[in-house]
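As a starting point, one isolated chain is supplied in structure tokens, in the form predicted alone.
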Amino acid sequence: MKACFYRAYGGPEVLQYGDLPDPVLEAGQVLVRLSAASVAPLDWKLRAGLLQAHFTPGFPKIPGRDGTGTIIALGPESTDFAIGDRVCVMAPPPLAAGTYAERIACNTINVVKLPDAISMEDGAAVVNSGLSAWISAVRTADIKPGQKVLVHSGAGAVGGLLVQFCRHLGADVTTTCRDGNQDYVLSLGASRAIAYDRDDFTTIEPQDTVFDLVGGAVHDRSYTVLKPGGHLVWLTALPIVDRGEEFGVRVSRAMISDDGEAVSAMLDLVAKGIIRPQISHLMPLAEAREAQTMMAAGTVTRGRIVLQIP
């Protein structure tokens, strides 16, 4: 089968596309023809080596955390789905199979069917993303109606997944993003719009809530924003210091493992029309080191690249 790989970590000059031996089948397992995968940060950090305290994948390493495609084969004991089902597949980091290639064997647990209103690419475009998006909002956040919620970098792609999200759930959305990008967040549902990189968003009134997917000096900065009892949740990126008793506030880490509940509940709202899919650019999959080079390089200011796949 075609498909974009790497032998060792590296920069962008070490992901390939050629030839790989097609997956085998073990029990529990379908085989899924894939059709799309979203390119996400953790597929160039994983390459560039920056993640090995956290995961040691195997090589050759094909990159991608979800994609979208045909169930082909049933291994035995597969008994949730059948041959010509629609899917979503999520890829745990560690193992050496990805989704950036033609075929990818999955347990079935880390499969979910794909609706059909959704095209292979928006459904790839929202299934890690809509993962994040979910577990912080639900199962972290327990996000209310009529809460007043702030989501920093909220024209990315979990970013703008939360903005729609805690506005379905009720909640008032501020959101900061690139000046640019004040009308694209607008447009999602979010009720103010800061840009980050002209204004300050601690002016902004006291929020019940925050959702930190920045880290560093954002996420300092975003407790004098909190009301007393507040509560910050925050995803992997720049290092933090946990300041929540100095201020009154709670402050939880959204930790995000494969979930087929998550990514269905997501799904089910993208088929109702209710969450948008966001798709920066459509490429194809021979063009991932390219794809991966502008994620790197923080091109990318909305939603998923994702990679069709021929």
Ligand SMILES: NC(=O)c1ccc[n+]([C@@H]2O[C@H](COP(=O)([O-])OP(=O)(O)OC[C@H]3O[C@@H](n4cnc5c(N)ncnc54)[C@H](OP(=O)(O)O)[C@@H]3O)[C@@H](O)[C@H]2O)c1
Second form
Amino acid sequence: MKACFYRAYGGPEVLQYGDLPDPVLEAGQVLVRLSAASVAPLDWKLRAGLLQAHFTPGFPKIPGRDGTGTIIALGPESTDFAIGDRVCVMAPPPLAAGTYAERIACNTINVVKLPDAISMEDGAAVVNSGLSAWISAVRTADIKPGQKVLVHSGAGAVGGLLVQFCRHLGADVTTTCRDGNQDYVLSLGASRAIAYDRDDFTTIEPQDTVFDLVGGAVHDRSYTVLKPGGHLVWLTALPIVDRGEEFGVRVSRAMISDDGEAVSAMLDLVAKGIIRPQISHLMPLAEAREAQTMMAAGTVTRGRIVLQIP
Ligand SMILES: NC(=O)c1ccc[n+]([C@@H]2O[C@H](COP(=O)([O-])OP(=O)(O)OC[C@H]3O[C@@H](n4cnc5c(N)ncnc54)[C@H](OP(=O)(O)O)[C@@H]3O)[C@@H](O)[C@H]2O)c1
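The structure above corresponds to the form predicted alone; please give the structure of the form predicted together with the named molecule next.
All chains and molecules follow, beginning with the one already shown.
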């Protein structure tokens, strides 16, 4: 099969497009013919060797944390699925098999049916980003109507979905984005947009919850905008220092794990048109190296790059 893969850690040049053996289907797995895959920050960080403290992938490593496609074969003991089902797949980072490929064999626990109302590209744009936003807003923060919420990075893939989830849950959402993206994040449901490269977000009124998707100095300055007893929810990005006790606020890491139930709940909102997938660029699979280079350079904005797999 055609795939993008690398045989050792390194810069974008180690990522090649070529032929690899077809996956071998094992018990409890389904074989998926992939149509689309998303390009996430984790993909280039893993390839660059920056995540070796967390994951040890097998080589040749096919990147791609998530994707969508159609089931073309069932392994023994694969219940609940049929050939022809449209599905989303989650590919855990330690496995050699990712979604930048024509086919993937997946454990059924990492496969979720894709509602007919959602295109393959839109589905690929939201599997992991939507799961991350849904777990953060619903499980970790438990956002309630009327709460004041600050979402950092509202124009990013996860942040843009978080803005939409928090708005849907009835919160009053303020978000940060680069200058020029304000109208975009307002269109996602934010009430206020603050340009992080021009204005100071710490002047806003006290918030019940802050979602930090940046870490570092942004995390540190976020304590000052929380009400006493407020909640700072963070996802893994730049390293943070927990100063919750000092400021009298709760600090929680959103623990993002592959969870089919959460993906189904999130996809249901997408299928109903309540949450809108955000696609920054559509690119062919063969251009994955270029896509990862753009992502690492920080030029990708307004959603995910989605790779189309012919
Ligand atoms: N398991 C986990 O903990 C987990 C899961 C998912 C994601 N993450 C992390 O969450 C972060 C966001 O992921 P993503 O997929 O949404 O990335 P993304 O699509 O690349 O978005 C990153 C966004 O960050 C924004 N940004 C850059 N500097 C900023 C600043 N100083 N203040 C506010 N926003 C700033 C940019 O906004 P503009 O476009 O407006 O410039 C950009 O859109 C990444 O670090 C990722 O690794 C962690």
